[in-house]
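The chain below stands alone and is given as structure tokens, in the form predicted alone.
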Amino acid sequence: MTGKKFIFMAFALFIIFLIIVIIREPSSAQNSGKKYKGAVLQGRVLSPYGPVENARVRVAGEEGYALTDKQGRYVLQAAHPPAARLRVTAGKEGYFNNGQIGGRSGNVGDISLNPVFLNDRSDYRFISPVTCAQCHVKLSQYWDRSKMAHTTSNPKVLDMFYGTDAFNRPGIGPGYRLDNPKSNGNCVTCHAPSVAASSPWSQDLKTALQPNRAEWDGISCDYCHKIRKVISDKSKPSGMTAVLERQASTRGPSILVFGPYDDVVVPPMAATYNPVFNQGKFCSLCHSHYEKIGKSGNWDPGQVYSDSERKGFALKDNTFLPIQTTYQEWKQWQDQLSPDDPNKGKKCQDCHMSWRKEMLPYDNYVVEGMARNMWASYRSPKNIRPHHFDGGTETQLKTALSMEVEGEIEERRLKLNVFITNTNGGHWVPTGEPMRSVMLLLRVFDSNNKPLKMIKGSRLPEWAGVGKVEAGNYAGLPGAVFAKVLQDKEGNLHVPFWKATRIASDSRIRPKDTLTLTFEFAMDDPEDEPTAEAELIYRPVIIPWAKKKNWPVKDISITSSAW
């Protein structure tokens, strides 16, 4: 009996021990439950000069972060459960990111941040995007398919610069070099920014593409990620300039990069957190263009724009024309929003560097291959910016504008009200180059499919195209056009920016604004049942220019509505 009792007691103690272990060690269900808060980590962030205040500390890849106090201390509530190895990172503008491994105890060793010493090297050669693509495969693929990657070699840009057509035949205007044969202008500032940054002299676009001088076609990875900050500079076409920090590693293959992540701590990247990458101001470097009127000319912006719009453009004086104002349009809209407006804080990057359904499955990493296995952090897709830079495309346009049509018949008249709203555009639509336009086209027929005669309302102008309707020529048809129109001193409309002396009109649709257009049509039979269809069409280049340059006119149907 004694032996049996001993065995029984030993077995009972073993069962009790297992229960204690199970209770003390959270199960996988407990780890994923809503009540579980995760690890609590604490430590300090220091620099060679002492504690670092307001550094952002997080477990790499997690969304939540903590800010350090004046003593550089932090307490971080992590989403992960206590584990033997949690990579805790810290970053602050002006410092290289760094990190430490935290353990179960919650105490993390001091994280040391080294300052980025300001020593921009103008003789630096920008790194090829091919190098970046070795790790950032998917991001590089998105970028390479974007217009951003080929701004220097864009055929339309070259035709406008040299005065050639689609068949490369010379002497076909408009052309900057046709009108200014001794000038290269400042096109490279935005169309070849790495070349402009590396060369102290102005260059034409073909020279910028030559192997012995070119940094790379378009706006490349290394150029953007060498931008330390964006400041005002009235000498630049946009009124803004990038302050670069170009440095080559003195030891090893490390690459200095600025970026939006404060938790990138990997050997190939000497990464430094910079909030400007998540600000609309970053895009102002090129998505803004002012031009001084030649020979001391001036114009009256009050004839076209409201007081608030003029103030938002921040024109130096009336001798400057706002050619492109995409950034200013967005900033005006944001400045006018109340703090509780759901659109407050919406940035360019939120629309033009966002995931879309056709890009499924959304990615959780910014690197691939061995780089992912060695260093990657699992991230939420909302913290990853795919570099497709989608602009005037069908995908973007179909969500930008909305339209409704109301109609009523009074005696022998059909009255139509067309309501057009800039629903999702954070800037005026269309924006960018003045050669772009959006057209409203109305088609109204009686029950026998005979067009009704318009007796009240606007018609599409001659520059909407004269000729067969089937070929996209809509001049004279019922409708309206929304565009910025440049004019020269002789009164010619739709001139290139280097000839413009004033803005003749600007009917583009402002953010969240709704335009109401009224049309009336005569009816032969008051008992008839007519039909009406309204269509919004985006045209990237006006037909007169397209015909001269032999460019194909690729209209995009934004939306349509029937009554």
Partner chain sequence: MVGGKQLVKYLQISLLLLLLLLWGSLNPAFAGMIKGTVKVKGLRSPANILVYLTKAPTFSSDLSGAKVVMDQNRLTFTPHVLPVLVGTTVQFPNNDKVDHNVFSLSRTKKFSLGSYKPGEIKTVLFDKPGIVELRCDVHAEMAAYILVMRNPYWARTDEKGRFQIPNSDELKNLGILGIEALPPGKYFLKTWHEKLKSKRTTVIVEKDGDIDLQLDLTRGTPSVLYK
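Could the form predicted together with its partner chain be given as well, to go with the form predicted alone?
So it's only the chain below, everything else dropped.
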């Protein structure tokens, strides 16, 4: 070989080497040193029936995932650098999650997904939350502090069912049993769903917790995580029902659970990915309540709700009463948003299962103790849903509504505009039980603290409380009230839902909507500088009921504003 040829060949080899290096590691120069490029992993997801399409594949705990193609193949760009052992997982609705270990080469062995064979057993005994709390310590604590954990033993619910008061004295209405002595009603469907699922759904509330086989108070871990599907069922109060898959251990001692994770592949859980856990539809099971009134209904939905609201509540005629519509309120708000609206896609879980300051520092695991050491996946806090289910609490309400006051003096009149906005509620405020209300209280006085006389504007109704103002009685004061008011056939207002035959009014505040209320006050001195103070108060139970039942009036001041 001549010298020239040798140099030419060496040069050509160098160029080829460079090209190979660039193709294999295009940014290795940039990433050399501190930052590594994520691993590229590839493989197949199979089931006993062949390749699985649209399975979600990820490195356990990572945010990014890939979907498999028709042949069950995937190419996954992981955030994790190549390592000797990467746990690659796959999940798809209807299959148990599974995984494989991927190595440095990037090739991953076939992941086989086994279908969940349907074998729901009504004699299944739900697992105690105490069992779950052994590993999911914090999640269980958050849940146990929530109202969700104690819906069966909620004293107000029991008082309303039996017609008792706070001192457990009988015969104090309203009470379902007082009006329907022989009926068990349908309360257990939502207030004790595991009982309703295991035995007849119409049951006495108190005995629901004392059957020969123990059930658990409230909406327990195992009940929710046994939900395979949420489907419509007009026989249920919400119009929806949960399709459960109650099976005893399927893989050794593993517990069958449905949940939002497609990457839980560890022995204690026989986990199966279920997208409904990340959808508002899941909450529709209970945060919706319709009462059939048949032809006895004499109400006109068109007088209370707009066309789009009636459509959102599915009110085709006047034979149903929408008692609680939290889910429908959220859904119709979401449905009317344009695709580029920043609020599009917000779900119940985003707010009611979000992080709270008291929980900080953020956690990266959903299990604690030995379970964490043995099986846990490191996760971004974005991928963890703390189970606090906060709602109707001070924390949640303080930012739910906002208010601004604008004033103008014209001769001897003070004109006030009060702007009330549903800032953070993804549903109408107040929502849920119609016994809840929000009140606007307006106090206007001159520079000598003498109240000014209102000459135009609304006043709080009698059911805002008659008596001393200091005791929370605001009837007749300048202001307004926002609530859903149920009426019976005799024309009585604020009746319990089982007696209602019409919705008399519904002034609750729609999501992101701003209401403008106008008031006018007479001024003695046009040169004076009066002050207007407005306060928004959340009242969980209207005062006439609270007085009858001896329940304490626990108002929450939402916000206040002054001009």
